[in-house]
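There is one chain below, alone, in structure tokens, taken in the form predicted alone.
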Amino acid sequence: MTGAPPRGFARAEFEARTSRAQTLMAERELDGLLVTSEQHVRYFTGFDSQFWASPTRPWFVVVPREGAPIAVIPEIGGPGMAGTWITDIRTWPAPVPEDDGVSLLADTLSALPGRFGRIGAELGPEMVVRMPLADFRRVCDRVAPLEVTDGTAVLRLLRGVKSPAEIDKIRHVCRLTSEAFLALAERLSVGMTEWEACREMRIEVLRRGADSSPYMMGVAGRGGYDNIVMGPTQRVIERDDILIIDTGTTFDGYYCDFDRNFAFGKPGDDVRRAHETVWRATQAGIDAARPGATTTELWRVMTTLLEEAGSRGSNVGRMGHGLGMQLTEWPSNRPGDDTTLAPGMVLTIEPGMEFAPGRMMVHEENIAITEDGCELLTIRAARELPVIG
């Protein structure tokens, strides 16, 4: 696909995440943040590595109230780190079980200029403390006074909107995996299983410039199906079949998350009402999203038109999320979540709906708050449910 916008971002970026983490510490009363986790490394270095996928070694980055980020790392990282802005790159010989990195990153946080005496770390929901939980204890008493709190809150903040800069990437997937969805209907067939549906949509992003598919969710069912988290599996795909595929594909480190439902054979005029139900219920739910709107007026709207079309419930417990470095992020469209939409966010609108006993449709896209609305980031699917044969 042409047009993909630049890998990595400016210096400039990074310097504006911290400086807005800084001014949310400040009004929070931390003075630093402490993060373990993937995405929130990246988020503040840049630093991109597959090591992730090794669970050994610890990597911390501490992020005080003034001045850059400082990384805390194996030896093994410090040339890739180096390749980031950080300039201030600690390391230990990692892997060393008996103090992986607890006294460099102790001692790094003992030394941050103290006004509140709080550190916030990963501690809240949908957030991760990437080390041993008896290491991440040590820590904590060794630099007490100090006190490790909870800086859910400000990485939320920060996260939750995101720059023009990482819509583009964001965009971009979304753009190029709508297109394989539509390439996908000629290569779909009954005698299919599951596995052979996902493998060649994943194929089709790969072709057409994803970087991968982690997330990959293909289910199918008589009539309709039972679950959206399962599959794929080796069952055949039969006629009278409707198919779920939703993804989670990738470009430079951001996601989009999003499915479309395929019918093998004339679907019954039930099959075609729930399509045609969670069609329109995405489409109050985008018609609704705008700055002001909260993640809770998002999911009344489009419960509302569920139920007054025979809706018998739906045990996902949200009607879309966040979205970005992770398949989920923060906010949740549910009751009670009462997020306020701002320019920057970026969601998913997803109702679903049980039609009859043992049998759902599901539906999401893909979206982008803007000063006046919101833009739709994927290409929305057709009204009427796709037939295979």
Contents of the next structure:
2 protein chains.
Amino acid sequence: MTGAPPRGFARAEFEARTSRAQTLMAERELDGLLVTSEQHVRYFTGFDSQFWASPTRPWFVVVPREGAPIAVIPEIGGPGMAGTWITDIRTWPAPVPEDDGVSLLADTLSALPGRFGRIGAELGPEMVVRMPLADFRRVCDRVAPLEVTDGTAVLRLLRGVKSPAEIDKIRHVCRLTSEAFLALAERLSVGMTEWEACREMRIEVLRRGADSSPYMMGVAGRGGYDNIVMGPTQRVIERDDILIIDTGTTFDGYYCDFDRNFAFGKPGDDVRRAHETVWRATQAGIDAARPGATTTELWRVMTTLLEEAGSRGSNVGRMGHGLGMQLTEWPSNRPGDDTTLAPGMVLTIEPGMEFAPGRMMVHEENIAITEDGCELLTIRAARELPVIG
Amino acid sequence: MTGAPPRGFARAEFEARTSRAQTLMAERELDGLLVTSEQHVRYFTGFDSQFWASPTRPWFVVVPREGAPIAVIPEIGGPGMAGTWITDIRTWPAPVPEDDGVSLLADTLSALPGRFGRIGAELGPEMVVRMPLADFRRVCDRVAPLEVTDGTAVLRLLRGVKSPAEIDKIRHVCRLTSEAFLALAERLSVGMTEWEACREMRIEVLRRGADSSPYMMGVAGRGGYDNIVMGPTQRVIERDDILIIDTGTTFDGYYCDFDRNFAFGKPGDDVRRAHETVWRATQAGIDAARPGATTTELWRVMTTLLEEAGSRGSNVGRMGHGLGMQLTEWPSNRPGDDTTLAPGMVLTIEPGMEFAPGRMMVHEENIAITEDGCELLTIRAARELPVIG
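Now show me the form predicted in complex with a further copy of the same chain, since the one above was the form predicted alone.
Below, the chain from earlier opens the complete complex, with every other chain and molecule after it.
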């Protein structure tokens, strides 16, 4: 696709990530980081494969206090990993459930130059240790007295601030998906199912250069939808329905995450008012997003505006979140989060409300925090609800 | 799509799953099962949402020794879960990292009628505990002396044998994806990138009624590809290339997983021989698949045939695996696995070999074990390598 940023990253990007990680590890008195999940293996190595869809084989990357990361991976991934900047690649012939990398990983961790006696792992919120937990316990036992502790803070701080090259990828997928939503309006009609509407959008983003849509949720309801997580179904869209499509679509391993609403036939006054209100709440969130502001402040300006307009609340629990290699990332725009925004953070601004019993309106845009405010990465939703037919 | 099986399952299916689980739990002296992953929550409840793409919120289902499963889930999922057969639904306003379901889950587990003092969880091979490990440890501490032990054997046995309704969904997606591969041949040409070839296949399966393609791997190489996990890239397909596309495509939450090979221009004798050899190995695997045979026997008949034809081996580690709600499931066709096949198991038959340095040939078909043999779910690959242009 023309205008697409280059795929992959320069070696300097990985060196910078590793160096930042090592600084954060030193501050937190960690001798190493152990990561097991797709996004963290990719973050440190550039290893990019869809093969993670298979849960059979565990994969490990160890970031030592000094020097480049070490890959401890199944043989099937050896050639692919050799194409990255990583040179210390240790493989075993997985799957071998009797010892699926446990010995190799434990030996690698035990041989790290020690100082603090602690290794950070993915033990905290929004993290998963992607290996059999019984094997993880074996590794922990084998490396004792080296302690495997929580490395979440390091991983959050690292990934929370994106590089310009990362933001380029997110901006690209936000842009092409925004354009796909605009084109989609021409292809929607009463009589389609929610599923068919989502299929049209899936094809539209593929044609425009997206890699995949791991999330393509669509739900319609008369005068408003009653949830934002359970679609699409085979429900036929009727006149007076409001349809929301919310998508996590990717380009080169980076996500957009935003939604658009469509009215089928002229919407009622209450729907138009709800759309206008949530549009304004989105704008208030965008306007408040700048270095030094907090996620909780973003939540508050949006909530205040919605409540003044008569919101009955929502069950979402937050009004936006981080975004990048995953559909949702730290932090959350919610009470108690209190994360201070900094340049390079990428967020969704996602206010929503139930404006009548069982009828919701949710909007979402994606932004990157800049030196003095924020950059809107998506093409802003129209202030007036788009009407189909 | 015409011919598609109904979506979802009858209530009796979930009751039967729960009942089988409870029998297996009793045999293994477990007072309950705790599951946290998308496929296990869906298996017991029917709760089907793409929202799992967000790692923020943990979800739990507890299967007690008697009675229906209990859902312990974020508020945002409450309305969706209420649409399933589950009636005992306990929610909290996630995300709340301070106590993201830990208390609610621990209270639920502690209140289970006890007999054996043990709960089974997803601790073993191919399983993941999808919640912050620090929180999992808190739950384990809170429920002591109730012990959280490995429930993998129960989950494997349960999911390893599919119901007719499950096989209907897998057969449907195998069939539509087979037809998409046949149609794809008309749309491939020299000069496309691997990425473009995969995009055409993504669109082809969507048009035919697939829900999504979480796995759509494509890689081409001159006279054979050098790996089966690192594509697609922006590499332009040239004359004399061999392209493999391997896809995990879904319908209603169930996967197919198979590949097809394409030659661009008349292939050399060595390539044609390799294709014929791996086709015959696939056939040998299919012919050997029947109740009472073992996964290791399947591996052996395929390996023997490939070695006699001069295979240089492969780095895949097995020659097929279980298939269903996940792209790859227990068991594996490999030495030492020794799982005895039984009616209702669904498997991939996936022989592959390096037939010259850096040049691989891999085939794959999907089968269901029947009372007296197996049913081929895919439309069998042509014995002759399809030639493009």
